[in-house]
Amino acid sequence: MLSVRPSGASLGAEVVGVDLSQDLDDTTFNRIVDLWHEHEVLFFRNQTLTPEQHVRFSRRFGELELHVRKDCCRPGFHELFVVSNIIIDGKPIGSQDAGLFWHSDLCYLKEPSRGSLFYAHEVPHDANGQALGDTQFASATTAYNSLTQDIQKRIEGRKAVQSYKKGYYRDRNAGPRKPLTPEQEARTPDVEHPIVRTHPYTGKKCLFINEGYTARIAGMENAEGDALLNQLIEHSTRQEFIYRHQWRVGDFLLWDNCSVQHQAVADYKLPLRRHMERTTLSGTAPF
């Protein structure tokens, strides 16, 4: 029977008593959706899923995105974006350096992702058996609600420029990435989205900016705009807004890309292996 264990942080909860490899009845699935909207991050422990089952459960929520980096997708499953440091025959099996900066998945698209569903195949551990490679999640709703009224009024109606190129080309632990192809650049032009985004399902206000992809505030002079953006970015990931997830093999976790931003903790390297796979839900234009 389904039960819930809140994380104790400002977001996040564990759902117990659900086997995601099975076809869930509508009542159970709708309860999961409601809990997701309430807690913004949900996770399920001890799941055993095939790629087909991962994709099938994800499609219960709606249409899935096909990632622009097809070379990082699981062979035969363009819906599954692989996040891993594993190299086979001299070639990475997925993205080795994804998520090192705070970000919201696909925020740089005209219609950013609704959410992401992440499954843990391999988790690195240190010599003492401590899990490494945690993921931090910050509540964008709590961050917005914690702004002063003066700042809320200052950013009301304003937009920020989200840039895939900014996030793609910034310094990373794995070294420089190969240049984007003309096709990839054409699919990811810079876009403007509201700084204060309304959640399409709950109506809550969310602070929709992040360190990884937000390039500037539209319509503001560089110095003033940069100062305000930096202030918002610093505010958005204050410790009291964060849930830090320590992964176990078999964890299945979903987060809301409107009300949450996240960051991978890069505290491991080969020969310690990490292998995760992600489906990404199509979303709607921010308002």
Ligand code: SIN
Second form
Amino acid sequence: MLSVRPSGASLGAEVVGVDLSQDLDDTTFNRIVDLWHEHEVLFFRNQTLTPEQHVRFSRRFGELELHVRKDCCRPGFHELFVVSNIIIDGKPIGSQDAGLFWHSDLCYLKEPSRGSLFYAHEVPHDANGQALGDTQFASATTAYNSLTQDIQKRIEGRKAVQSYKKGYYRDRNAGPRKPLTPEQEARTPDVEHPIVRTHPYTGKKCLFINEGYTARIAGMENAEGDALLNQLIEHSTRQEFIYRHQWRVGDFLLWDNCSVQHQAVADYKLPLRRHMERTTLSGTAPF
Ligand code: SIN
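Can I get the form predicted in complex with the ligand as well, since the one above is the form predicted alone?
Entire complex below, previous chain first.
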């Protein structure tokens, strides 16, 4: 029997009593979707999933994205983007430095992702058994609702430029990344999206900018625009909008890429290993 335990933060809830490796009936699946829309981040503990089951459950939500960095995907599963610091025979098994800055997955596409489904294969721990490598989630709906009316008016109808290149080439712990191939460049031109986005399922307003990929406010390429963007970025990840997830092996977590932005906490390094895998749901053009 499915039950829900809200995290106590402004977003996030645990769902208990569901085995995601099984074929869920429509009633259970639809309840999960409703809970996800309500809580924005939803997680299930103690799951045992094969890569096929991870992909199959994700497909219940719709189409999946094939990541532009194919070399970071699980061999044979272009739908499974691997986030890991593990290196085997000199080759990283996935992206070693993904998500270390606040962002929303694929916000730089014309049709950004609807949501991501993340499965914890290996979680690092310190000498006292404390889990490391948490992920923080910030509610973009709460962030929008707590803006002053004055700021809400200033950003109404405005767009921001989302740039994959800004995120890809920024400073990273794992060192500079190799240049994008012409094909990767062609798949990721800069795009403009509304700063205030309406959630396609709940109709709620979301503050759709982030530190990682938002380059500037369209039509305000000046100091005033930069100051406004910085103010919005700072506001969007205030402590009271955040749920911080401490991972356990077997956690399966869904986040909504319209109503949530997230950041991975880099407080561990090899020989402490972290291995996570993500499917990314296709989405629709923001409005
Ligand atoms: C991501 O942004 O997809 C990675 C998040 C994480 O590693 O916690």
